[in-house]
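This document opens with one chain alone, in structure tokens, the form predicted in complex with a further copy of the same chain.
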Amino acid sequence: MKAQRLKLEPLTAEAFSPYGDVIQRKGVIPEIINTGRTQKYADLARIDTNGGGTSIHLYRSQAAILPFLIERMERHPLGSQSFVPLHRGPFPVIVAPPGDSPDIQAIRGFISNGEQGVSFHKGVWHHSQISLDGVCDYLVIDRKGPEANCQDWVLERRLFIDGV
């Protein structure tokens, strides 16, 4: 079956709320700290480690070749997973609601504006991290613990993205 094009939508907190949090200053009233030198936009994502610890990682990624096929999705049943772009460039975010398998009809694609990070809620189906241009760096925050925490699903029908 021919792959269908998945349109990428602008990433907004409201549209992304069924899947997770958008890590951004927009819409947040900051606290003023450090004797006035710093605005603190506090507690921007629900970091959920389900009784485990918290790990932070750096990802360095090569851009995908477009058009890029969405062939599989994954989820982390035991914790949230957050991505903050350090290269400050746009990147796609592909998600489907939690459930036993990803509902291919319900897959949505968003595009970060390059300042926005995302945090997937526990159990939300998502594609692995995709980059669009050059070498891209991310800070990643997820659960630390000995239990298996990644389920992978090969889609019965494939989608593709072809950029912004």
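Form predicted alone structure, per the form predicted in complex with a further copy of the same chain context:
Next comes a single chain, given without company.
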């Protein structure tokens, strides 16, 4: 099986819009609250729980060693999922459009600037968070409910990230 290299492109709101929202302060005018002590950057991402509840998790991820093999993708058919890094380092974001399975030809890779998070639209195929600089923590916002909301897919072709 021939391996393919995935080129990472800068994570921008425009380029990422088919897959979800980029969570960032850049370009947002904050509201001043709490007697002037706090800047509130509101409505940075759409959270879609499709009638389920909302849950917030902390994920601690081990660093990936490059080159990193992308073997699987997952999707959440019933609601969105968000990754907000609690570290300041860039991290890759790997996505593919919604569908019955991830289209290997349509997989795209983005690299955050270290201050951005992402919120995947319902049904978008994505890789789990990939940390590059040691152990990294992420705040994850997800749908909760009695229905299964995570589908996993093993890719039929090897895909590598070999540098950022």
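Just so we're on the same page, rigid core means the largest C-alpha set that superposes within 1.5 Å between forms. Numbering follows the first chain given and starts at 1. Note that this is a predicted model, so its numbers are computed, not measured.
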Original post:
By the 2 angstroms cut-off, has the C-alpha of residue 39 moved between the two forms once the rigid core is superposed?
Top reply: yes
